[in-house]
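Below, in structure tokens: the form predicted alone, a single chain.
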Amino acid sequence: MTKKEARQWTSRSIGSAFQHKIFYVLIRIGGWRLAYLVLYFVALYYVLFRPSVRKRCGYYLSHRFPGQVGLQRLKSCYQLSLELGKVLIDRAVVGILGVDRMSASFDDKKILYDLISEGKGIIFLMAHVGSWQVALSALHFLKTPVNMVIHREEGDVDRHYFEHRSLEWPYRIIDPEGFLGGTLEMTDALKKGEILCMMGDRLFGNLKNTLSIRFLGEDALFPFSAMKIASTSGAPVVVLLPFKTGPTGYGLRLARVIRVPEGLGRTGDHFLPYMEEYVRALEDFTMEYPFQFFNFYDMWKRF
């Protein structure tokens, strides 16, 4: 099975160039308030007019609220809809008005400190909800330098926030399709001590490197890659997961520190007491906040 039979997501998005250079303009001539206001309409339309739209909302819903049918449905992939798009509002006006224009929380700062303290760098396992980008400015304090693992998919018109402006990258990238799957770079990160920021919800690449665990009611695959670095570098993993609070700010919270024994090795089955803890941490997350889980793909598909 190749690569993109196993990875059945996509990052582009359902909008096109165009339409997201009306959310531009719309910022700059009102801010989140206008582009908030025209999303309301866009989401309904793509929502009652777009199947695929429901059928992507769906595979989700179905598990989160395997009761709902008819209008209960429809009403969920709406709400679903248009919390994702005020993230990518968010995300578009901190790089278009400044970074100010948002706010991001965050209360463990003692824990992180101890933590980057050890010299092992740490590994920030998260997932696709809330706004990961506005988030992370409310770890500027640990002024250590970031790596983000990001795989940008050929035609994706989303910019982060920094494109907005042409600003310096706040984060060195690490592309997992690269030499090795970029596995080189974060051991290298790590051993300097800085940050390593991976997502733990999406199958990347080979299904050997990927554990079947429950969640939300039947089995999905999960990459287990995060828990096999640790075991390597010996970095602990922070499982963070930043949610959306208001219409100008986030919380970020800290929901596990995952410490992974040296040496397991590279079975699967060694790592998975480790992952059961984020996905554990990643099901609390959905009945807190449901409509701020962004996977938009059968994630419980049998291969």
Second form
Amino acid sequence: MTKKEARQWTSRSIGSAFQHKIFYVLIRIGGWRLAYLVLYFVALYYVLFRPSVRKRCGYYLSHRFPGQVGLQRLKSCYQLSLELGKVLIDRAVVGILGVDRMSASFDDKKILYDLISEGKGIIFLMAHVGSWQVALSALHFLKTPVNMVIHREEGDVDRHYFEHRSLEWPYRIIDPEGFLGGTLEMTDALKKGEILCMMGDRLFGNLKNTLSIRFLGEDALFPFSAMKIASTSGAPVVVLLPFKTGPTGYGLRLARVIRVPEGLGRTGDHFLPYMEEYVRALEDFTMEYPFQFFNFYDMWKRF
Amino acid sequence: MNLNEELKKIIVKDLFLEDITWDQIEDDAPLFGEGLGLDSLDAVELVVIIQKHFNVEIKDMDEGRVAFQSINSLASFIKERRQS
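Okay, that is the form predicted alone; can I get the form predicted together with the partner chain now?
Below: every chain and molecule of the assembly, starting with the one above.
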């Protein structure tokens, strides 16, 4: 099994760079309202005339809404595509018009203050839900450097919000495709007491570091690398899930704080109970916000 | 016991390697990928192990790239750091 075969998802954008630029112009002219208005038609076009979009939505929707068929499924596909489009527009709005155009609320500041004061860093285990970029802006109060584990491919034309105005990157990027999967940089960041953000719902590297866990009624593969790093470093794992609350608002949910004991060993089985906690939090999230889960690949595929 | 031997024993024991014994590890075989077959998550553990047993810190990717090539290179790295 090669890395490419194991990794089913892609970060490549559906639309072209030109199409993205049109939205950027719309945002400059009429703000989020005009961009949203056009989005309703663009999303409809993609859902009706691009079978690949329906297929990519279908992996998740068939598990979240197993009984849905025909028009019902088409409607869900449209809702899901629309929500993704809104999140991308929101990100661009923040980048083009300023961070103050979007509000992000977070109620559990004290918990994070306490965790950061332990001095072992924090692993934010997130997922492809809501907008993690807007959500992270709600965490500036921590005043702790943030390291984001992220991989971008050629063909990914979505801009991060700070790229719109050539702002300084608000976080350090660690590429999981780099030397030893970037793990040395991750460990180093935690040793300095910094924040490490990882996505727990997409595969990197080989299948050896994954666990099969029931998610929405069927076993899906999840990487356990965050739990392994937590076990080695002693850093707490905080499951953070951002969600859109309205046209200009986001919330950030601290769904779990997971403590992984040290010295658990080498194989994934030891990390299963901790990853299961994460997956349960993710499943709860999809129950509450069914159209804010943006993983458009077959997580349930059997290898 | 020389440093290479000590390293091999520690790696087998602390990384819970089950299908290899310390004396089967070659001094110049790659630690990661082909060779000993460690992966990126083992690297995280290895950084901690080296610090715990030898009080030598592997701080970043550049140091890791040098140290983690083989048992020989890891032993050289540790010796060098202990002297400095």
